[in-house]
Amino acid sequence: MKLLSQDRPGGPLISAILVLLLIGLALAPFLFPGTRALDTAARICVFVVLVASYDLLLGYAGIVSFAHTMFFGFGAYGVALTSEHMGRSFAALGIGTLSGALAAALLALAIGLFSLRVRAIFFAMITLAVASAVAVLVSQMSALTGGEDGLNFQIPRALTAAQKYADFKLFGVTLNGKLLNYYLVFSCATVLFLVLLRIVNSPFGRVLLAIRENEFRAEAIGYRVVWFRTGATVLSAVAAALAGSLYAIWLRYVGPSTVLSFEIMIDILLMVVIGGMGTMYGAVVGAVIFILAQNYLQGLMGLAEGALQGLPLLPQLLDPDRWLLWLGVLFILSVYFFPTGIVGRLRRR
């Protein structure tokens, strides 16, 4: 609990939630058998990390970036790059990651101290500008980065399937590098969890929450906004890094449509307001349930549309290939119903 700040979810339902949210993701791979249980289980993983180090931005910090799939992707071609040019080995995946971390570090740095004097809206459009910027760069610069064709990238043997571990079978999981890779990702993500969720605990985080509610009452009281802006948006940097770092190192790949793109920004909009800004467990529970609403929606449709055939309308309307529609309305519903995100509407009853 001192690793927490005793910040608990705030009720036995949400507690009950997180719980079985955290048995199933540790157990995944023997839960959900299948290559695509497995790579859904690791991607949830990996969001809940990129959602929550923008939730200390936007829901603690009140500040609106634009920018953070710019920093998920300089850490995932941070770990692609130095794979490429060190060969598949342990010290290439974590010199990748540590200079994917440190140049998010340093460009969030200069961002936040020539930037975040503007407003609200300003500084939403530069850093929207600056991430674009990236997004052209890096598919331009094909030599280096691949372009629009990406990387792919070797990791050390230990880490696929092809390095078995052991001739049996521990309830019909094969113990191989796929598995370890997994728990790599499990183990790396919770630990970067639980650190954001000191830092907006600790008193800098208490500072960022006065700032958000009244920036002029703590630059009246002695503390100065700027920098705390800037260290929350360092801080939100790498962690973001980080965790594209561990979606590289799963996925084998980097291309800009992957770690880059506009649409995984807001991907990162709709799991925060879902789950519920300024709660970090809001990010858990927002990523697992857009995540899987992205996966399982389309099958769980046509199977429905199956179902229901010989009814009027209904399987028109459940066919799979509208199920953005119904994805677009299961969001306009949970905002109707949940405007504070779910942890925050439990937390409040």
Given for the second form:
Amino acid sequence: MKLLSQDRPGGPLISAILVLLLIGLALAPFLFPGTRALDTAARICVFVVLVASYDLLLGYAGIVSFAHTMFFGFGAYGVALTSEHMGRSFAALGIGTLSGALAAALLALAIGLFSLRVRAIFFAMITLAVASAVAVLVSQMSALTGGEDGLNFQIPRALTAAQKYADFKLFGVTLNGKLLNYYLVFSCATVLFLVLLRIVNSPFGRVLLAIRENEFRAEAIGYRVVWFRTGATVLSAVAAALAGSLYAIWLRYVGPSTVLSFEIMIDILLMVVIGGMGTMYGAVVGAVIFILAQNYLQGLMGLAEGALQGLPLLPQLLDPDRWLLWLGVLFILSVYFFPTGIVGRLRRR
Amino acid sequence: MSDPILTLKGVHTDIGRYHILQGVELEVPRGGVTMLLGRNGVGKTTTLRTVMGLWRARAGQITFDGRDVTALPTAAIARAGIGFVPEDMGIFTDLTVEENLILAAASGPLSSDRLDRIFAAFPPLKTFWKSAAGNLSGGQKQMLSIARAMAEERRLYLIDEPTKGLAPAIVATMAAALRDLKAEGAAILLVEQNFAVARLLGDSCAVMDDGRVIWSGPMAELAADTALQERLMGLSLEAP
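Since the structure above is the form predicted on its own, I would like to see how the form predicted together with its partner chain looks, so please show that one next.
The next block holds the full complex; its first chain is the one shown before.
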């Protein structure tokens, strides 16, 4: 309980789901063999942190920002650039991670102090403008960033499949650097999530909730609203940058479409909404559902199409090419039946 | 009124293009209850909000305990020792009663001593301690709102219509709580339309009209003089 900062997930059902997801992710390499499954599990770990950090901003502080992928990108490009210029080493990863997080914190501080005084809609617009400007810069400064092609870089051999740690296989899994890399991502993500959970359940988090509800009242009680909001922005930016670094270390590649695009921003928003705003645990549920759907819906539909051959209309509707249509239907249904998100619905405070 | 805790000198406040306060002169003595009376729309609530810095005074000076607070940020004014209970109560409906009170103690943890006093004044708050404040009844919300101002040592309370729309039984609880607060020696500036409560609690009194204070003096004097009431507020306060 202490580990969860006294914030229980809620009812028994949601607790059971979360424990299952935790076990699933912790044992992913052994339970779901194959590169694709492991890749999906790592993506889920990274996005849990990214979505949780956005939930801190949107769900707890009530701040709408469109710059979250930008901070994610800072972390990712930080690792990519240092690995590119310093060569493959753990030092490069460390320095890249730290400098990405630092850059994210400074920019978040600047944006926050300059623009969190204004009305929410203007802040959202400013973040959108800054994020677009950064995306354009990254794609134009191709000498440094590789432009639209992005950067491929090397990470220490100890974290790649080339490094074997044992001659035997454990439950059919080769003990190599890739496995170590997955557990690096998994454990960092777990720690970051617990830290975020701690933050929202601290006195600081309580003030954020108060500000979200009634900022004038919070101010009249004696809290400087702009500082608390800026603090939330900086913390969530740093967490997003750290998630970006993990993602870059896992992929060994960064590019505008994987870490900076506006589509990722929309994915994050959807994951927060599907999981449940202002719940933290919603980030876990939202990220798992969304990324599984993104990765496996197409395959499932292919199977269904094959099974329904010969029936009228249905095979056409279930054509794998139409997977985005069904993804959309899934979202509409989830928002319709779970307006407060899945976790919000199941915990009902 | 030699050493008032709060002084307003020639305070003008505009809301948009409306000139609401037109030179308010007001002194709130240390200890005791000062009633702020007047018809609707004469600027009583605006006066309280201007003291808190929620509206900014365009001209004039506000002094709290010898310190000029006219230009301070709202949060700093609150931390200087003024507890504000707004008309809309402004409780955090999504948070629990407990969380509302913990938040109110902005400068440190809530002392159990104060909590006991709050529970003694408002027993329902203990009953609903862990439930969401949004589910409280109107009277209970008002109790929470006042309890929140009491969560910390304040030297001055600004309370805006605490009995508005409450059942008579709850009005009595509220009046008793305000009397306890007064007995502790805090100064209270109270906007109140319920004249029975006003007469019961008030020591001194200021009457506003058209954005100015037009009369101030001891409450007993106003209460005893129906002609004066008639002249100041255009109605007899003894009317039902």
